[in-house]
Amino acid sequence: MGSTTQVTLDVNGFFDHMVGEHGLSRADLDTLAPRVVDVLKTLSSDRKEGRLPFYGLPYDDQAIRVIEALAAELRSEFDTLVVLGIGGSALGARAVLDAIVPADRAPDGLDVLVLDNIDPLSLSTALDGLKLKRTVFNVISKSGCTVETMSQFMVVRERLEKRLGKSSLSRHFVFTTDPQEGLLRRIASEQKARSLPVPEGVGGRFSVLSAVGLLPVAAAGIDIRALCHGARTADLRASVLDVFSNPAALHAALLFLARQQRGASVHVLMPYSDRLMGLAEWYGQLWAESLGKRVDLAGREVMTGQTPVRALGATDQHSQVQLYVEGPRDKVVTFFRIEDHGCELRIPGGYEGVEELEYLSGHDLGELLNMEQRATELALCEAGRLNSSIVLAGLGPVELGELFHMFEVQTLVMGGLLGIDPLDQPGVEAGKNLTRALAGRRGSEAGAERVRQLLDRKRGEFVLA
């Protein structure tokens, strides 16, 4: 392979040029430009002295020989993997699945499924539906103390030894946990059952390409190496000093300075492909778990962040884009355009002389879809709204494993200009806790006294029935 990129990055609609008085300079970005490679040299230095382990799992090849194996193993044993995780332990892997059509994957790939929620219909409708002397569950988590995965699990556990035995669980479980210690490290060790590792240091959020994705995409048959050879490639671009030069500190300059500079506290992702939903969702816990904090590095209230959104053209055109045009000037829109869409779909004539329909004839579907991206990104460019455009060549692992690293370290820079840490998160723990305290746990009086006091807060005269 080689490292022709196959993702093009399009910022004219955040400038004035386009957009008119309410855009950006280029004077704007020469100015944020230094301090923008500062963050890059800091990133450097940081991913030398192995803080920033992330960076380096798309050259793990011994990694990725392991996974293959596994993967190789679980296909020749079963028909369908289910994914036990949430957040960042299922959204990396449900992006990739949701990208990738069947007829790019190998012929003996499993039906992957993800069940990254507890809510109870879903959860037991989907595992009434398996056959499960032909399914594996793979367990995802670090720490073996996520309670939605955790509680999966152990539903998941009493059904298969109901059904087909205790002595089953071995083989019916794969576990994706920390390598030496944990909860879930000590059941797989019990159980005597195949497991990977979580790299050390590696966020949940960031851990696509570890075997916390890679494992559910191998074993779907999908090319996890073209997917880290695009990641490659990206990280080659995403490693130059020169602001102009490298996409992702680019992209995080504008969004840093439509934020600060024109108040775009919103983000939208609007993909013009149902295909890269997926990756939509992937990339809205990585910009709001990262980005959204109290207090900057040195200890200063801050509450900073931008907001990520999903939109899906030209879905939402007929939804949420009259908000975009005429609504507030809080947000920037990132558009995505696939060039080949990997499906010829024409209109067809039978209406000649029928002015309304008469133009579409002839048109491919994937074209018209494209019209209306470019349509709808002038539109704002008109309405002098701040817009972007992602455009890929098509849609595969390669494609994909660029977008994956380009966003992390885009993140990554928009943390460093924000003066915050990207890597930690502190606000989701505060929910874990009080969950902990309201199901009970030991340990967890001092929780469940302050529950009772927040819930002694409500007055009756708000509620009602």
Contents of the next structure:
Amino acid sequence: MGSTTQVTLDVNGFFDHMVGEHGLSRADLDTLAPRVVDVLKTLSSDRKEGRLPFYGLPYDDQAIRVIEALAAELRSEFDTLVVLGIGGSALGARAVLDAIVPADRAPDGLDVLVLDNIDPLSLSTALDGLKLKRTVFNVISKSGCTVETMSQFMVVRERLEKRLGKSSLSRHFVFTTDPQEGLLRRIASEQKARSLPVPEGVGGRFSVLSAVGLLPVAAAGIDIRALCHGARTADLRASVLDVFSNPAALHAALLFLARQQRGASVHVLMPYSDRLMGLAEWYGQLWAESLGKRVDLAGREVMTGQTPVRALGATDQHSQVQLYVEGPRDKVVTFFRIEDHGCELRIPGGYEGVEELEYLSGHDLGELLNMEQRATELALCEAGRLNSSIVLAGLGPVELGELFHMFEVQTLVMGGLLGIDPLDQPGVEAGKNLTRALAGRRGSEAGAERVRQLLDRKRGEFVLA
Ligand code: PA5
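Having seen the form predicted on its own, I'd like the form predicted together with 5-phosphoarabinonic acid now, please.
Once more the chain from above appears, this time first in line as the rest of the complex follows.
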């Protein structure tokens, strides 16, 4: 496999020559460019000093071999793998599973299901539909104590024990968690179950190319080497210290300018392919959780970030696009277009002479979808609305690997420009602590008191029953 990119980024739609007075000028970008290069240099030295270990994941041949071997073992023993995990422990695998069609998977690949919520009806319906004897559960949690994942685990554990006996537990669970610490690591060794490490220093939303994302995907028969190959290609491009030849840096720079100078506080990701909605979900978490921060690195209150929104082309042309074209100028839209959808479906004839239908016949649906993407992009330009397009020749693991890495670096560059820490998530912790308090965890008495005080503040006049 060569290292030619499969991903084209077209950022014309950010500039005044396309969108008129509301667009950015080349001079805006030129002025920012030295700051972007400084951020890239900081990332490069952080990487060299081991502070950003996610960069090394696609190069870790030893880890990839171990994952492939375990996936092959699971494929020979089971028909289905169920992921129990949430957030960064679920979204990466789901993005790949959504995108890669069965024809591009090994024929012995398992059916892989990602269960990332604790909605009681969905969870019990999913579990009821499984042949437990032929199912393995991959419990994924870096911290090893996430309420949702551990609750799912306990439900499944009881079910397995009741149906297949206690001795089944070691065989039917695979744990992906911290290599040394945490409750889940302890459970894995007590149960003598198979396990894989989440490499140290790799946070959930940057973990798709670790065992977190790669084991379920390899179990499904998807080529994880191709994914990593794509990520390595993106890494070459994302390491160039020049904004104009580095797509991750260029996109981050323009999204930053759009936010700071044009009030674009919302970033809409709009793939024209059902298969890319999982990627848009993954990106949504990456962008939101990494950049949405109250304080900057100096501790000043900044309350920054850019709200990611997922929209689907062409479906949301009939739902969201009216707002994007005529509503507030607070958005930048990034389109995805796949040149070859890998499937042809022609619109037949039969309505010759009927003006409203005749022109459609003979077009392939993928071609029409792409025309609609173009049309929406141009409509946004005409309306002076900022946008960019990511164009893929096709959609396979190589392209996805490139996109994952490009977006991860884009996020870090944006974080650097905003002056915040993109790797922490203190706002999520607050909710997690209050959940523990509500559920009565020992040691959470202070949290329980806060909950009580907050609930006491509610006024009956504002609750209508
Ligand atoms: O990106 C993150 O860090 C989070 O979304 C986590 O992945 C999520 O909270 C799940 O955490 P854990 O893997 O510890 O169960």
